[in-house]
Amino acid sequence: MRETTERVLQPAEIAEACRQLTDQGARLQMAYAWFPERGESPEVLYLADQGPGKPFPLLRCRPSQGSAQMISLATQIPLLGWYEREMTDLCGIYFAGHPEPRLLVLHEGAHPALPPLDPRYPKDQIMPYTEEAWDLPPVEGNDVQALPFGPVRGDVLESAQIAFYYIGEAILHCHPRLFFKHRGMEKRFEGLSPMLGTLVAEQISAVGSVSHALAYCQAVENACECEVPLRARCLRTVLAEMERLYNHLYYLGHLCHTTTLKVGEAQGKLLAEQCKQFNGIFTGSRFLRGLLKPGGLRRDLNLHGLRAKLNVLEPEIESYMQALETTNSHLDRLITTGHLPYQTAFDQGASGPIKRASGIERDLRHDHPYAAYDRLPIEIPVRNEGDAHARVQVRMAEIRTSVALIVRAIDEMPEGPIDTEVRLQPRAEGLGWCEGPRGSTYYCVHLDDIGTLVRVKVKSPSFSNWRVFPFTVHDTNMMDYAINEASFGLTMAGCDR
């Protein structure tokens, strides 16, 4: 893969290689497995980020044929815990010594004939299930009560089941059970032409349509050594920031809902709605779908009127944010709620505004510029408090940055073509990334002998942040739970995939 430095190692060498990377300041981003050949053992890949302007380290290893076993790195690098469990469920790889050797993607009672991501697994076969109890960790104590909350929850929240162990109002332990609506999106890519894969990528999470499609397109372009025209890159930047803008405004409104600030909720959601209407007016899609493709854009866009509309809306947005920051009843519910320390955020894999609110100064737009971000330098907003209010402040700063980036990109929009030919390469591999509203999105694509997709790995920010979230719930209270969850801005669709 371009933009990476690759090493092929034996399974026994992986732990030391990862330790060396972390000692040098790199941060592991994800791990995944794929089957290069039908009927053979899978290959496991570890992707890391070693900082601004540096290539991504990529470690490869392959368990011996027939064993499908490796040593778990979850005690050394905790954020890999979920990726290892995901590989166990979907690829049949057993990680010895894993501290949480329980199912993650598959629920108790699942009996797949083969690992679901094995290319021999029949796509039209429904996975057999039997009714089995949820395997929860034991919690002892005479006064401890258990509350299974969900998977059907109030309002319009997506499906998730949270098991609380609590005494009175104090939460001792929070254990989430997700993947109730796992759609097998990575499996759906198999056998598709890379030119059609964008349609799958932008369906993974509605409110992340651009970030998923953009990361996917860049992965294909990386694999096929394709250079996207400048106008297309600038238009992609505008679309990505428009997506960030309506997401963050809706986030502020929804957070007001949890603090019972009804006027703030209505105003935030109205501003988000106005931004989505701008999307519809200038692109034909409120969620900015059907626009991106490998090589550029499907069609050109005329965005000249967007600048004037944003100039009218910007003072309203600023007034709204200032009102929130001076409303004591709202701030009282946010300050100190859901504290996430720097080290926990780093070790457990926090992403996006969540990590930046805990002092981690990383943003792919700045560290590894894509689209036209190399022409539009940005400042990374960072807070160190790590609480719900800090997460709000980071998003407010990003709203201001998004408006400024959109206006500047429109003013400096070049003329020229909006797409270029993508020549599919056999056996090619590519890496793409995007800093979406919720955090870092990565795509790795693998093509077969005739240039069709054989494996697409999706690293979604909500997958990372859902893993981090319970660490902010333990030893808190029931009254703050809904506020804390809302402050993370999580989506189930992005996590379940």
Contents of the next structure:
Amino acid sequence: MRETTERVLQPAEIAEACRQLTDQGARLQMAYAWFPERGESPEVLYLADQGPGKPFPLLRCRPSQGSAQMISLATQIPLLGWYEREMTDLCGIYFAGHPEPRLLVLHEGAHPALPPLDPRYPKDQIMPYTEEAWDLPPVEGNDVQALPFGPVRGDVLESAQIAFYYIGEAILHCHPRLFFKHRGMEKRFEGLSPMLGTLVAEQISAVGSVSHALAYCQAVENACECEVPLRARCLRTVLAEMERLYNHLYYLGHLCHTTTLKVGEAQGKLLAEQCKQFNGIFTGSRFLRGLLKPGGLRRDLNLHGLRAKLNVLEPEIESYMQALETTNSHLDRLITTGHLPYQTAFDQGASGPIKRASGIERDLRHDHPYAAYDRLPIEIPVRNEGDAHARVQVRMAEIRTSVALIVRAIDEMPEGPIDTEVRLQPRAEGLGWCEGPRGSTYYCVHLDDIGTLVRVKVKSPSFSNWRVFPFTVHDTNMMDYAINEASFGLTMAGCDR
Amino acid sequence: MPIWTLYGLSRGLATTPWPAKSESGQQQGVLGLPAFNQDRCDETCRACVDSCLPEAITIESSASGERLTIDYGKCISCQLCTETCPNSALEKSDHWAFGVRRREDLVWAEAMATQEAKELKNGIRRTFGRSLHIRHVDAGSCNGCESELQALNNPYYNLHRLGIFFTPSPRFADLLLVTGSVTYAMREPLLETWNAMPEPKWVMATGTCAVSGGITGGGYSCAHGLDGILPVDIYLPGCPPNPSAMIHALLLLLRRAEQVVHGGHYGR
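Right, the form predicted on its own is done; let's see the coordinates for the form predicted together with its partner chain.
What follows is the entire complex, opening with the chain shown before.
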């Protein structure tokens, strides 16, 4: 793949290679498997990031035919734990010595005849499923109570189940059961043309439609060595920042909901609504869907009016954020809540504003510029406190940056074509990435002999952050739970896919 | 706290007068489901059929030849067909008020049937007057429908003003509002929620996934929406349906609004 440094290794060599990478300061970003030939053994890929401007290290290996066994690295690199379990569930690869050898993506009681991502598994055949009890860890002790909460929760929320073990107010252990919404989206790409694949990418997480579609399109362009015209890249940048803006504003409003700051909630959600309306006015879609395609944009956009609208909205946003930052009752609930230390954030794979609130200064827009970010100044806001308030402050700083970036990108918008032809290449492979509102999104695409998709791997930021989240819940109290969850700004759809 | 009270007051009224007063002015610029102009369609061309991922546009063979059919219940309003159609037979439109009582009304019918709209069982108006309590269940969505449902309670749409409320407990709910194409893992929790609701009760399939599965239905982990799982009273396609479309569909259920779509034709 372009922009990566590939090494093909034996399964036994992977552990040592990963250790070398982490020793050099690289951080593993994801691992996945695919089946290069029908009926043959899968290939496992490990993707890492070694910092600004450097190519992504990519390790590839094939477990020997028949055994499909690898050695688990989860005790050494904890963030790989979920990726390994996902490969076990969906690709049938067994990882020896895994510290949590349980189902993750599939629920107990799902019994697919073949691993679902095996190309021999039919595209439209539902798995046999009989409901089985959830495999919960035993927690014993005087007065310990267990509270399973969900999957249908209060309010309008996405489905997820969380088991709390608690004594009085104190939470001993929090155990989420996710993937109720696992729709098998990665399988949907199989056999599609790269153009239609964009629609699937947009459906993975609606509030991340642009970041998913953008990372996907860039992966196809990377595979087919396609240079996107400058105007399209600038417009893509504006779309990505518009997505960040409405997401972060909604986030602030929803957080006020959990701290019961009613007017703050109303104002945050109203500002988010206004941004969504701008999306509708200027692009035709409140979620900025139906605009991107491999090679550029599907239609040109005239964004001059958006600049004037943002000029009106900007002081509103600023005064709102200042009011939040001077409201003691609100801040009291955020400061020290849900503390995530640097090392936990790093080891467990925290992404996006969550990691930047715990002192990890990484942002794909700055480190590996895509679209037109190489032409724009990107500031990376970082906080070291690692609490809910730090996560809020990082997002507030990003809101300011987003508005400035949109205005500047519109002012400097070049004229020119908005798309170019993508010449599909047989058996091409590509990597695409994007720093979405919730963190880093990666796509890997693999094409077949005639240029249709055989495998698309989606790494969404919520998959990373849901893994980290429980570490901030253990040993806290029930009253803070909702605030802490809101301060992470997670989506289920992106995580579950 | 007094600061916030003043802050709120100083911002004035944010709520839209729609649907009581203004007819237009809603969802400016937002593209709805594509409009079909049959007289412009060259039925030998299959450009739109080939571009339609959820198979909402299909060719039906009959004795009189091949015929294009559109099922708006499967449309994800991706607009690809409007971009590939060489004759503008399919055009971008602002048609979003797609809530209907009968699934058939979402399928393009050449001859307009003049059937009476299906009477809702039990007469909802008599039972509830004008108010409604909703229990929402996410049965495997992309979060788009949730995002727009959450928007219903922002100051702009302010759903409470219409006497419609979300309730946490199914015991208090009149309407089960379902999003998503129903994954294998959400099927049981969905049915349990339905069984926990007191009679009389209604179901609204919200979003193309819940109506027909859209492009997320099927596969190894999903059903094709609510058909065959729950008795649906209102179908609302859209990907996602915007908040105004949701309000329109809820008012349609309460007989406080008129159905706009009949036999796939909009607004006739």
